[in-house]
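A single chain, nothing else alongside it, follows as structure tokens in the form predicted on its own.
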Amino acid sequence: MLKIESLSVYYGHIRAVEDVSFEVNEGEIVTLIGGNGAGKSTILKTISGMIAPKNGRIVYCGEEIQGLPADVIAKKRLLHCPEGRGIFPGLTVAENLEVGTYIWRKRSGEKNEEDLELVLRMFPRLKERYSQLGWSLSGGEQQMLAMARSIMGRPKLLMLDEPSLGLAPIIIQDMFETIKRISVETKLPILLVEQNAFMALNTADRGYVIENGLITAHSGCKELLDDPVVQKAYLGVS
């Protein structure tokens, strides 16, 4: 689904991300993990088309995207959760998903009943707050909003960026269970950026290290798990 072949993104004469190989393939949770200011995020941003890298290729479903407008990227229906959510408060709910079918109804004028249908079963309390600005959602709800809009979007592949980031504990672990959740009901592959290690490694497939913009490790996650570096540098192993 996704390929990512000697990925380097500057910011000016600064490096983010160096020569960074990895791919997601179809029905599978891939992570990377990696501490704050590691690149992770910048990864997902040149991936969905915000930043332009300085060198690499970007394959999805066979084709270079590496260059294209966010926009353009979004409509081949590679979809970016972003962190700190990005809903919209003065919209609804019901609105703010009805936001996410944009990209699809705007040219098949589809209806989407099963779409809806889908969100709310998995995030029963969005159906709770249907009729709610989106200010008034707590944290947690608020990242339900978000994740349920991409969902809404109709992706072939989804990627989340920080989804626990400022949740209480219990959330987080609501949250790792519906991501899960997700991808055994739709077979969608996700790319999961996460600086919770341990909830990550134990939701997702595969993981990838990401330290200072290069990838220091990589395997399936109950291997990570188990690396001692790995568990003193992100899991409070000593």
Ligand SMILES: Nc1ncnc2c1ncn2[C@@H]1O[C@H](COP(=O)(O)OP(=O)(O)O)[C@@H](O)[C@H]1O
Given for the second form:
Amino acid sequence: MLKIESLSVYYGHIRAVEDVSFEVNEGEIVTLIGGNGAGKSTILKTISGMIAPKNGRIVYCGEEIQGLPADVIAKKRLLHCPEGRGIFPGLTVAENLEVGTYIWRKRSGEKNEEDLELVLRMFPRLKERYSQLGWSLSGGEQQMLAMARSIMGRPKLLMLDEPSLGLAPIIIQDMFETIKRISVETKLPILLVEQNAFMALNTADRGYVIENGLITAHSGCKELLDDPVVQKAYLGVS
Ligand SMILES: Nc1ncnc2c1ncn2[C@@H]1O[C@H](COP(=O)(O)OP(=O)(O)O)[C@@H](O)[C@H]1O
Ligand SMILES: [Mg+2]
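Got the form predicted on its own; could you also share the form predicted in complex with this ligand?
Everything in the complex follows now, all chains and molecules, and the chain you saw is the first one.
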């Protein structure tokens, strides 16, 4: 579904990502784990067309998309839910969700009841907060709204950048359970970028470890959770 081949990305002369290859298949959750500054967000921004790569190919649904403009890539329903959420604080939950449909809706009258029903079932807190303004939501609710808004765009593949960032442990648990449920119920392939390696590896099917812009390990998540090197570096096991 998504195949990244030998991707290298630079900021000026500074290397952020070097020779990275990985893939996401139908129905899978794939996670990229790694510390702060490892290059995770850069990879997602490059896939979604916000940054042009120096080298490499990005093949999505059989088509090379590297270097295409971000709006063209979004219209192909490869959707990026960025780090820091980016919801509209002055709009209600309902209006924020409506914004997510602009990618496929040709006129404002076009139906989206089924999409709404799906996201409000997946995110029941948003149903309770439907008429509230974005700024009045908790951090966890804002993150849920950002994910729900992406799903309103009818993604074929969804990329999530650190959905757990800045949230309390109990909310984080809920967040990852929701991500898993979305995957199980809708079969939507998800590329999940996380610093919270423990939760990400317990949620995803396969994982890749990124260090200083390079992939240093990849395997099934169960195997990575059992790997002593991964345990020491990312899971706090000494
Ligand atoms: N706009 C930018 N200009 C220059 N360097 C950047 C920029 N954005 C990120 N970097 C650098 O690229 C590297 C990877 O950053 P990033 O992809 O944000 O890492 P992560 O998401 O894994 O924390 C870091 O060394 C970071 O300092
Ligand atoms: Mg990041």
